[in-house]
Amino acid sequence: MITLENITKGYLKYKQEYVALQDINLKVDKGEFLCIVGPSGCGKTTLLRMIAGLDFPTSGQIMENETEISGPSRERGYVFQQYSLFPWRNVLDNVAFGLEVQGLADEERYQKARKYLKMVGLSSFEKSSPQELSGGMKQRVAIARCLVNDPQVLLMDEPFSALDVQTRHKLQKELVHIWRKEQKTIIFVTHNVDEAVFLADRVVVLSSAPGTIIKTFNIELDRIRDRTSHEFLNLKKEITRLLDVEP
């Protein structure tokens, strides 16, 4: 679905080049639930960026479905740390944007905006502002708005790591449920690795910049997951030592 071959990614800064990515090797399979998680700085979202469109490598390629990544597309949704909802419409408003852009009917855009805000519970919010949401209701709808456009892959960038443990959590279990019924391949940045390890088929560790993948940790445990279980524990304990051993 997505193959990322010999990335690597420089820029100028401060007069000097600084290199953030070097020699990304990943491919990430279709309907699969992706994690990378790595120190900040380390260039998680600037690889989710160049996934998206919205930067490129310095040298590499990054493919979708044999096609190489020249820019923003559909098929790709991406869903920002910030909330970026437009203050000035009401929350149905904010899910419809993509389609109206499409050049949808109204009928059409709103039965499919309220689907998916059926889906991550915020029917009786459409009226809503923005400004009378809480942050996680804000995500919800942040959500709702990248599904509503049947993107194939979505990319989420540290989507929840504003929100308290609880929410952070309740919406983690919400994720994995629209995962599975909408059958979509998602790549997700992280800093948190109990995040990563209850969401992700697959966690990818990035080193400290210029990041470069250190290991890959298949997780083959049952959903939902169970963060007391010795086998999640451990697992959280092997992700967490590579990093604080990483130099």
Contents of the next structure:
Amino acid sequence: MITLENITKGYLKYKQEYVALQDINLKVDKGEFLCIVGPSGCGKTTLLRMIAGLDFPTSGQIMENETEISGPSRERGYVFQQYSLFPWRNVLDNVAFGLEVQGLADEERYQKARKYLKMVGLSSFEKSSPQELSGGMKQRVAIARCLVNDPQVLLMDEPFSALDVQTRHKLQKELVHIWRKEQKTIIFVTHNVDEAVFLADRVVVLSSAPGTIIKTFNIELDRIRDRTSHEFLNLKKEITRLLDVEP
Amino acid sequence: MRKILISLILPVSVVVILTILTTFTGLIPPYFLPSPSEVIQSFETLLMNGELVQDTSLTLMRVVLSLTVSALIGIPLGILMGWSDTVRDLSSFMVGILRPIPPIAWIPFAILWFGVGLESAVFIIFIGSVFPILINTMDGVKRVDKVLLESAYTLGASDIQVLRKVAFPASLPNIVTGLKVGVGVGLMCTVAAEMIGSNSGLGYLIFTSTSMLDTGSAIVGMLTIGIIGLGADYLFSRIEKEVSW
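May I ask for the structure of the form predicted together with its partner chain now, the form predicted alone having been displayed?
What follows is the whole complex; the chain from before opens it.
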């Protein structure tokens, strides 16, 4: 379980103090699929980075179970918005990276890496170099690279934002399947309301500058969700309106 | 093929023009600039008596030795300077002062510290070649995509592992570029180095032949250094392509 208590994050710009995030209180349950939506610049990426341990709050506490997060850990996998594969490693060695730094022997780590490569449907690309892959494939490999570490939490920062709509929808479906199969906690940041409603158990809506939680939606629609259903569209409408009144 | 032909136009023209100016018109006296045929003659002589092969291999050996020392010192130091702000703040001022000093200015100290011999020559070439290697390595490490480093950390890598498995391979292309530039500068230092450090080598050949007005042999030495440089450049460009993605 991830707990955020009274998180405030400020930063200095041109010698002036800005508040990026203010009074964020949030509990994310084990196995939950949480989406954080908000306009650009609302600090949602900063929030995710702080959960990852890549950034730190100005005040407040972020806890994983009972311990305060003090830095990155393989227990909290992170899928970046940008393509982040190591370009000098082939796909298989990218996926096996986390196991390699743990000191696992070749055979064992390749066997595990292949399992997750298969899960994301890229078994036949294990010898390819990342440059040969399409954007969607790169993000699939990045997801497999996180999963191979068997993290408790998967943190995803708009991983599908650079993809075309068809590919994005396909990967969203795959992600839901993976989430159900692996029973991970997922915290997924996006500015795309449709994506949030499709993926999440719960959608947290952030306001912009300073980012605060304005509303939380529990989404109880059956999975895999039908984007054209009334309930889906209504939820989408409601959240979009909420974001639109934001200046 | 077309590229090779085009690249030959200028050198061939220069040889033709020089032949006209020196041999046929006599406008330029031979001690001033030797005619191409004299250079070929000197080349034959130096090749036959084995001097050219010996000098070339000795110079190559010194350059390779110096470059190895430069790489062994420049690459780790460059990685540290690129990696740690503290190390960079600590050393960049010092490096900034030392770097512009021409290697030839170190000759008196080279003699004082190492005497006359191989060590002095290696030291002078080292001074010339270490900085390009150091600076390129540092830049390479400094510019590694932050996302790659953060990915590695979130996948559980330690600082040392991120350095070894991410920062180093990511900056390998820059390191090779540093080596390429380093070889070039190193070759430029051979004359100065062999002036003091030895009684052999291409630099020594150029230096002594010029002082004896044997300009033909001097030019043979100069061209040989040029050709070695060209070859090294080609080799490292190939490696550069190999290690970049």
